[in-house]
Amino acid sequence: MPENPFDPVTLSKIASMELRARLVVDGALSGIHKSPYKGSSIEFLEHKEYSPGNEIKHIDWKVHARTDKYYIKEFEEETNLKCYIFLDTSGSMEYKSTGISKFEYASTLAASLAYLLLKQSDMVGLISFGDKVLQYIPPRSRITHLHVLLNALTGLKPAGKSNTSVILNEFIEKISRRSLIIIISDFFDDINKVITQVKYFQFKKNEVILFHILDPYELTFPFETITYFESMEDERRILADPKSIKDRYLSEMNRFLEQFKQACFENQIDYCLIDSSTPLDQALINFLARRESTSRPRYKS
C-alpha cells in the first residue's frame, strides 16, 4: 500500500518546509469547497459632521431628522487579515512516541497556515517562544515573505521551559486591534494565566485560535513495563511502574483537557485539539470546515 502523502511520518521525510506546506494546503483545499478566511466588504465606521464638498449621498437623513444637523456616514473598506502565529518551542514540544515530534507537527501546521493566508494576500507574522521570545517576524503580505517565515521555522530547535502567558503579555500592546492570533502549543503551562491573557486580546477585538498539539502516547499512556520518565524542560527524572499510575494519569489528563475546553467555550475562544498522529491535511480540513460551518466573522486589520 502506498504511503499517505499527508501522513505526519511521510511529511517528515520531505526536507523542504515549503513543499510540506503546499502539499498539506493543496490536499486540504481539495477536500473543502472554499476557505472560510476569504472575503471582504465595506463596513460602516462612524458619523462625521457634514462639510462643503462631502458627498451628499452619504448624508444620514435619519440622524438629520433627530438632530436637525447634517452628518455623513464614513465607511471603511475591510482590508486583508493580519495574523500572528505564536509557536511554542519549549523542550516538551520535542517529545515523540512514534512518527514525528509535536514540534515537527506544529511547525508544519504553522507553515501550512502561513502558506494558506499568504496565498490570499493576508498578512502573517511569526513569534517563536519558550520562556522568552526567540524570534519575532512582523506580519507582511508579500508572497516572498513566505520564504522568510519558512526559513525561520526550519531553523528552530525546541529547548527549555514555556511561559506562554508572559509571552502573550509582551504582545498585548504590540498587536493592533482586530487581528487573528493563532497559538500552537502543547499548553503544558498555567492554563488559567493563558486564558486571562487571551481575554485581553479579545477585549481589543482580536480573534484567537488555540491549536493544542499532543502526542498519542500523552493521550493514552500505553506504557507497560517499569519506565524512566524524564522531564524535557528540566532535570527531573523518575522511575515508575506505569500500570500503577495509569488510571490516575489518565484521570488528570482528561480533567486538564476538559477544564481547558470548558474555559475556551465559556470565553468564546476557538480551541482545536490535535493528536500528532492525525494526517495534517485531515486536521486542516476539519478545522476549516468547522470554521466555515460556524460562520465566524472576518476581522479587519
Given for the second form:
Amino acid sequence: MPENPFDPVTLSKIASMELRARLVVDGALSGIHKSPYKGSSIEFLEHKEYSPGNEIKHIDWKVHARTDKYYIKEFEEETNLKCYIFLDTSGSMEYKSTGISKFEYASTLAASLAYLLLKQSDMVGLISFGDKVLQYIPPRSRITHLHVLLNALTGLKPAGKSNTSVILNEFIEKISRRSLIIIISDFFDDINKVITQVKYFQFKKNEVILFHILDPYELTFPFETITYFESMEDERRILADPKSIKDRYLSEMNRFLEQFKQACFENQIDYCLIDSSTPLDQALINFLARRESTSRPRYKS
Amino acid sequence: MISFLNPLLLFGVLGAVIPVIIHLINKKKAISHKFAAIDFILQTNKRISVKFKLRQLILLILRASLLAFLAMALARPFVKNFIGGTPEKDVPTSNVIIVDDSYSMQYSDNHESFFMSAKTAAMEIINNLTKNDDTAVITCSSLGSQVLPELDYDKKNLLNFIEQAQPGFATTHITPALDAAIEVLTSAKASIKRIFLLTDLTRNGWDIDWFKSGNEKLRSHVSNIHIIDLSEGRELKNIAITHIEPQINVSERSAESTIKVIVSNFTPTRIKNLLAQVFLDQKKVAQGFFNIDTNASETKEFYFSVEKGKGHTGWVEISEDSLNVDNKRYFAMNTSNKLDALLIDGDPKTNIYESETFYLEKALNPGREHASSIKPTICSIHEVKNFDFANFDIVFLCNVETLPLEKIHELDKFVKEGGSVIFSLGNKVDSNYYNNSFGTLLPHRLHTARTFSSDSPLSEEQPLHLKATEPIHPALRILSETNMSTLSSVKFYRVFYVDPAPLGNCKTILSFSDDTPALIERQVDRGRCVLFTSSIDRDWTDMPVKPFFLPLMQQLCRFLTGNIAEEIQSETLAMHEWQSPCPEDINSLEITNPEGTKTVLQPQVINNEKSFLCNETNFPGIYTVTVDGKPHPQFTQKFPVNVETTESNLDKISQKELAALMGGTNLTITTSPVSEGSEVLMGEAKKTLWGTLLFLTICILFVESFVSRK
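Having seen the form predicted alone, please provide the structure of the form predicted together with the partner chain.
Below, the chain from earlier opens the complete complex, with every other chain and molecule after it.
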C-alpha cells in the first residue's frame, strides 16, 4: 500500500519546505480555495442593475446602448489580504513522540498556508517567536516572497520559553486593520492572556485563527514505567509514576483544552486543535471547509 | 526471650533488603524523557506525589517485612516461658534446681546437648526469680562434687555456678538428689518450696521403690515439682560398647592378646556395618564390623600381638552417634616376662600322677606351653646338679630329702642375690636335716609332723583346714571371694609343726585351723623364701585339687619374683573408688588422671588394712600410678576407668509413669522450651511464635496486593 503523501511522517522525509508546501497545497487544495474578496479587477464577474448610489463610472454603456437600461459591471476583486503567521519556536515545540515534531508540523503548516495565500496574491508575513520575537518578515504578495518565507522557516530552531501574549501585544499596533492573523503554537502558556491579546486584534477587525498543535503523546499520555520527565524549556525535572498520574493528567489536559476551546468559541475566534499525527492535508481541508461555511458571509462586500 | 529452632534461617531476614535494593535500582534505572507538557505533570504530581511516595513507602515496608517475617517464621521462633517465675511476685519462694549431669545428658542430635539446654534452662529459672527467692543447685550424678547445697539469694553466684557446671561421666541418681533437695527445703523458711528437675527423663536413675516412702516427704515438704524434659519427648537412640574383656597369652617368643567386645544397639532399627576399632598404645591394631538387631547385643573378638615385658594401654571405639561417651572403652595390660621355675621333685614316681610335682607343674603351666607366663622345669634330686639355680627365677623344693652340699650353698647364694625358694614338705623330709641345712633360709625351724585324719590309723584329731591371716597377704589378693571361702574346705591330714619363734622378717600367709602356720614367707637379703608346712601333692592334703590351688601358686610365684601386677587390669567405673593395698614401706601414691591432673593419696585404714583409696575417677581414660614419680612393682602402673554402661540404655520413663509415681504431689512435667507437641500435664513451658508470624505474613501479602493494585 503506497504511503499517504500528506502523512506527517512521510512529509518529514521531504527536506525541502517548498516541496512540502507545494505538495500539500497543489495536491490537495487545488480548486477548493478562492478569494472571498471581490472588487475591481480585470476579471468580469456579472452585471447588476444600477441603483442610486452606485458609481457612474461603473455603468456599462455598451449594455445601455443595446438594452437602454443601466447596468453596472461587477469584477472579481483583486485580493489585498494581509496575512501574518505567528509561529511558536519555543523549546516545547520540539517535542516529538513519532516521526515529526510539533515544530516541524507547525513549520510545514505555515509554509503550506503561505504558499496557498501567495498563490492567490495575498500578502503573507511571518513572525517567529519564543519569549521574544526571533524573526519578522513583513507581508508581501510577490510569489518570490515565498522563498524568503521558506528560507526563514528552514533556518528556525526551537529553543527557550514562549510568551505568546507579550509577543501578540507587540504587534497590535503594527498590524493594520482587516488582516488575517494565524497563530501556530502548542499554547503551553497563560491562555487567558493570549485570548485577551487576540481580542485586541479582533477589535481592530482582524481575523484570528489559532492552530493548536499537540503531540499525540501529550493528548493520550501512554507512558508505563516510572520516568523522569524533563522540561524542554528549562531545567525542571520530575520523577513520576505515569500509571498513577495518567488519569489526573488527562483530566487536566482535557480541562485545559476545553477551557481554551470555550474561550475561543465565546470570543468567535477560529480555533483548530491539530494532533501532530494527523495528515496535514486533512487538517487543512477540515479547517478550510469549516471556514468556508462559517466565515464567508462576514467578508462579503 | 525469643529463641529459634532453625536459627540459620534467620539469615533470610537479610532478604528484607531485597525490595529496598530493587526500589533503588528501579529509581536509578528510571528513564528520562523530555516532555513538553511538563506543567500538567507538575500540577498533577503535586497532588499525587505525596500519595505516590507514601504508597511506595508503604509497599516497600510491606514487601521488606513480608520477607523478614517469612524468614523469621521459617526459623521457627518461640518464647521461652519457663515456669520459674514466682506466681505472686511478693511471695518469697525457696527453690532447689536439680540438674541431671549424668553422661546421657551429653546426648546431642544436631542440637546443643541436653546438658547445655539444662544449663540454659537453669539460668532462665534463676533469672526469673526475685530477690526474695533463695535457691540451691544439686546435680544428679555426682552428689557432693558439683552442688550448691545451701539456699542462696545471690543470683550472680548461682548463675556463675551454673555457668561453670560440667557434664559428668557417671550414671543418673535422681532419687538421692530428690532426698537432698527435700533436706534443703525442709529447713527453708519460705512458704512456697519448689523443686525444678532438669533431666532427659531416661529410666535409669529413677529408683521406683524410693517413691513408696519418698512421695510422702515430697508431698509434705515441697509445694511444687517442675520436671523439665530436655529431650523434648523425643525417642533417644544410642549404640554403646557395653563390655570389653581383654586377655593375654604370653609364650616364649611373643605375646598375643584377645579382646572380647560387646556392642549393644539401643535403637529401634537394625545397625549394619558398624565399625569398631581397637587401638593399642595409640596405634590401631584391629578393626571389625558389627551388625546388630534392635535392642540386642553382638560379641566379637579381636586378636592382636603385643610386645612382651612391658605394660600396654589401649581402647576400643565404635563410630560416632548422638551419645559418644559410651562409644569408647579403655583397657590396660601387662605382658610380664616369662618366669622360669625349677621344680625339684623329691619323690618322683613311675606313675606320673603320683609324682610330688605333678599338681604343682599343672598349676604353674596349665594346658599348652605358652598358656602361662611361668615355665616350670622338673628335675629329680639326682639331676639337680645339672641345673644352675641362677638360670631360674624361683626354685621349688618339693619333699626333697637331701641336696648335695654344693647345691645347698648355691641355693643360699641364689636367694641372697634375689632368687626365691619355696619349700614344700612330705614324708621324705627330716626336720633336723632341714633345720641344719636350710636354717638360714627357712622362715621357721621345723618340728615334728603330726597326723590329723580320722581315717588314718595314725589319726589323732580331725583334719585341719586352711584360713587366711589378717591382714590379707598381698600374694592372696588375686584370689576371689569364692576361692577364699573354699579355704576352709581344704583338708590337711598331716602337717609339720614349726618353731613358734620366727627367724625374722617372717609373715604368715595362711594358717591352719588350729592357728599354726601353713604358709610362711621370709625375706632373706634380696630374696624370699616360703615354707609350706604340708605336702604339695595329694599325700597329706587335698589342696592340689581345690580351685584356688592354681591361682595361689601362680600368684605366689609372681609375688616372690616381684611381678605382682596383674596381667589384665580390671577396669574401674567412672566416679567409683579405686583401691590398692598399701605396702608398709610406701607412704604416698600419685594418681594422674587422663587430663594430666595429679592426685596424691595417703594410706587409709580400711577393714583393718592400710590401703590407698582414690575417688577422683571423674573422667574415663587411663590413669597412671606412680610412687615418687616412678612406677612401682608393687602397684599396677596404669588402670583404666570406663563409664558405667547402665546409662547407655536411653529408654525413657513416661510422663504417665512419673505422674503415677509422684501422685499426690503438685507436679508439672513440661518439655524443654524447644519442644513441640509434647504432652504438658500442667502449665505451659513455651509459646511458639511461628504461627503468628505466618498469619502476619499472609495478612501482609493481602495488604500488599491490595495496595499495589490501587
